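First, one chain by itself: the form predicted on its own, in structure tokens.
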Amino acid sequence: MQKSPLQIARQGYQPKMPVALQGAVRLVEGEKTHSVADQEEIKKLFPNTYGLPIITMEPMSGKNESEPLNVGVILSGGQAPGGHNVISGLYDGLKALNPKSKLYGFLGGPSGLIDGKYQELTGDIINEYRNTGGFDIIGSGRTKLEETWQFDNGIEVCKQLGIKAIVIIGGDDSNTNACVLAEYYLQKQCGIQVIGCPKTIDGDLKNEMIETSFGFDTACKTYAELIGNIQRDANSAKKYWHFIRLMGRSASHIALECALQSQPNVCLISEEVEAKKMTLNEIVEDIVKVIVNRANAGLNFGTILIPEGLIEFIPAMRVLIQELNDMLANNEEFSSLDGDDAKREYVKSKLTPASCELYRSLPKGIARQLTLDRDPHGNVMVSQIETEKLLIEMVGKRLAVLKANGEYKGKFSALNHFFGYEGRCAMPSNFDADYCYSIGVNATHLIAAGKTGYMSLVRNLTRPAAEWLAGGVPITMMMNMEKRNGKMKPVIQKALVDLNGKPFQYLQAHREEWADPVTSYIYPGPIQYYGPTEVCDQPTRTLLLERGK
């Protein structure tokens, strides 16, 4: 297989890893904790895995010997830059314990442990993926692990390979699982482990005690490098305000870091536009300002930045949304009307005064992906509507209003894009390459101090490297009270933009300078791997800022 050059010169990367994890370990247990929130209602789910004590690694003189541990791995979810560094770290840290121990992947996500599908990764396979993006190794699948025949399936297929643990690599949702499984496999006593690691791109799945998921760094450097490039073109070419989406349906995390990395001229923000409770219209009129403000002084061009998310924090928008799909499931007066044209009547004669009037003002297009395109449960699948095209019609459309009164003399050319796919499976920055190599070997301590129902935890992220700290944080600790589906479940919290904080609070201090017809862009240019540290080894700029940098 042909590699690119840079291919093979990562495959040489060492990662960087704490002083802790560098060699002899021993686990320091520390206070017992609690659930955010729900206390009782979580307590009573996981009567074995609650309260457990944050763990410390902390290094000492000798070495970590243990009998072979059999370990399996799973990806589970979507794919984050990294994910290949913890599998390496997994494998290294095993061998280093034990050269006989053997760790094997699960193949297509958690379905490979339910129908007994893997392979074992040895030092050749392993050695191909270090320090490379994607989830390919032994690919990824968003199954999820909830049914006890699953988890009893899972116990015969461990018992047939020996394996003593169970990694799972995956975001909120897929780390709940890993705990309800935990959780499971000691009140059967089956003696198998469970230890989940922080993966998401979009920044949700982090807390007091998990700083950032492994995966946001190099995809927010990814989008903001393309960002970047765009309004240098815009800034070159003079023309064309352009519109970008960014991957981020629950959080605004990744537009919010892109928006500090480029400083662009307009950034939604989800969380905000609910706390406010904006209208579809009063997004539009804040974005007409700056256009308008712009093109007085001649500058006919810009960049606007859009989370994934928008359209269902926007409230009357989560209403109208509420109540297509409380109309529209299972309906097949609906499904037996013929034509767009008789869809979309009936629906207006179906919705609340309020809804109907917001339904009726939107494009045609988008109403007809609200009310055609639905998910197998019968919802709409936010995420596939293009909120960027929505924005750019209902932009032009009251500019046009504005040139015909004369109160816009400027000239509307716009750009529609979605970045997504293109920063899941970026080569991991050293940052992550070097975080999810430590989460990696320090999951392997874990396991072999018989712990479960923890997330591997590496903190003090912001110091070098090596001044990095390990151990690791009880997921029950992560964890609240939710409707899912109509019934309530203990899930881990998710994070949102933190409208107090401080990354949200620079947006906010620097927004009307972006803004402004004197241009601030900043071109953040591509992901380093070789060169200063403070090019190369930075983190991102919300952890930077959370952290008072």
Ligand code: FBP
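Numbering follows the first chain given and starts at 1. In this text, rigid core is short for the largest set of C-alphas that superpose within 1.5 Å between two forms. In this text, all values refer to a predicted model and were calculated from it rather than measured experimentally. First, how it differs from the form predicted in complex with the ligand.
- Core-aligned CA deviation for residue 330 between these two forms: 2 Å or greater.
- Superposition on the rigid core between these two forms places the CA atom of residue 354 2 Å or more away from its counterpart.
- Once both forms are fitted on their rigid core, the CA atom of residue 367 lies 2 Å or more apart between these two forms.
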Second form
Amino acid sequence: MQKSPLQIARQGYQPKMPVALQGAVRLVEGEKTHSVADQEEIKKLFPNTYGLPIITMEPMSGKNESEPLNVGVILSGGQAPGGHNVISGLYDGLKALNPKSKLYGFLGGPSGLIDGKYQELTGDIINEYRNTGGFDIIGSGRTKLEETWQFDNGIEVCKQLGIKAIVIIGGDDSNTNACVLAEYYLQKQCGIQVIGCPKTIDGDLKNEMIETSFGFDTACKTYAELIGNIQRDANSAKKYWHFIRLMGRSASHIALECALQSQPNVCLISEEVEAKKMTLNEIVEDIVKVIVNRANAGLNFGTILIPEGLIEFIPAMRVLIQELNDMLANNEEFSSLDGDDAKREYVKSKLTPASCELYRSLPKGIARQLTLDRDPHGNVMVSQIETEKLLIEMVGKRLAVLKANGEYKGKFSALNHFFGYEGRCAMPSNFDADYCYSIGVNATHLIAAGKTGYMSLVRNLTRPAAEWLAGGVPITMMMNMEKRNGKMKPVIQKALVDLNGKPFQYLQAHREEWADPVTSYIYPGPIQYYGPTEVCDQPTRTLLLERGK
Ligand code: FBP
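Rather than the form predicted on its own that you just supplied, could I have the structure of the form predicted in complex with the ligand?
Below is the entire complex, every chain and molecule, led by the chain shown above.
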């Protein structure tokens, strides 16, 4: 297979690791833990994995050795840069413990475990994927591991392969499932451990212990580069307003981080919209003010960042979406209707009057997108809703009214963009390459020590990699009870943007200045892999601000 010069160079990159993982380690157990909330319920549901202690890896002299360990790995959910490095770290870690150890990859996500679809990952295969983006080494999937029959199938498959531990690389839901699986396997005493790894570009799997999920760094840097390029173009051509929607599902971490890196004229934050109970019209009004102000200074261009989950955080929209979710769940009558018009009429006939009015007020295309298929959790797939187009249309209409009244003299010409898939498989930044490899190596020590129900933990991430700390955090510690599909379930608490947190506070303190006619754009440029550390090894601005840097 042909490779670019950078691909070839990256294949030879040796990820930096914390000192604690460079040689032999011993596991030190700390305090017992509690779940973040709902302790009694979580304890009852996880009698075997609740309250486990935090683990720290301490360097020691000598060499770690183990029996040959067979381990299975699963990539779960959306792609995130660095997944291949978790797997190469796992492979190297296992081989260092015992060269007879084997690593199996379950194919196509969690369904690979249930259906017994796997591949042994040999050195040749691993070497092809070191420091590369993507999840194509074994593929990923969104099958939920939650039914007993699935867990039992997993036991059979693991028995056949002599697998002692399963590593699940996933987001909050996949790690919740990892914990349920760990508890079940302990209860069954089948000798299979389960370890989770924190993945998602969305950045919403973080807490007191997990400083960031992997992939967030590279994805944001990729989008920020593109935003910077667009800003340079806007500032050169001086004729377009760019409405840029960014992935991230519910949380606005990606939009916020990209704003901190590129300083656009406007950055919407869904969590703020919800806290202020803003309507769609109020959001439009805020954008219009910035456009009019810049137009008054002769600037008919700019950039606006929009988090992809925005629409769900507008209170009236949330009610409408909830009604649609309930209405469309397993609704064969709706599915059998022929054509968009028939479906639209059906939906209108079932909504409450307030939601019906809102639904009717939306452009037809957006209204249709709201009724598309739901994800396996029953949620609307926000990545398919073109909020940026909705805003362009509404802003355009409002500006036309202002123009007719003589209150706006500018020219509004808008372009829409959606950045999501462009960043999910980017070549991992040094940060993600190092972080992921360390997570993988660290997981092998947890496995060798017989641990289960833990997430592989690497922290102190704003320091140079050598000073990072490694260990394990019990997954039950991150859990609380939440309503899912109408029932209370134990889940890892999702981290939305904290409006009192330093990253948002920074945006708030600077947004007026960024909206101003005086251009404040930053042009971050592409991710750099080779060169000075201040260019190549910086973590995200979010992480730096959160850690007081
Ligand atoms: P995960 O939560 O699985 O990491 O996925 C992240 C994400 O990229 C979201 O930002 C986005 O909304 C979603 O996946 C898109 O899903 P799909 O890959 O199914 O189009």
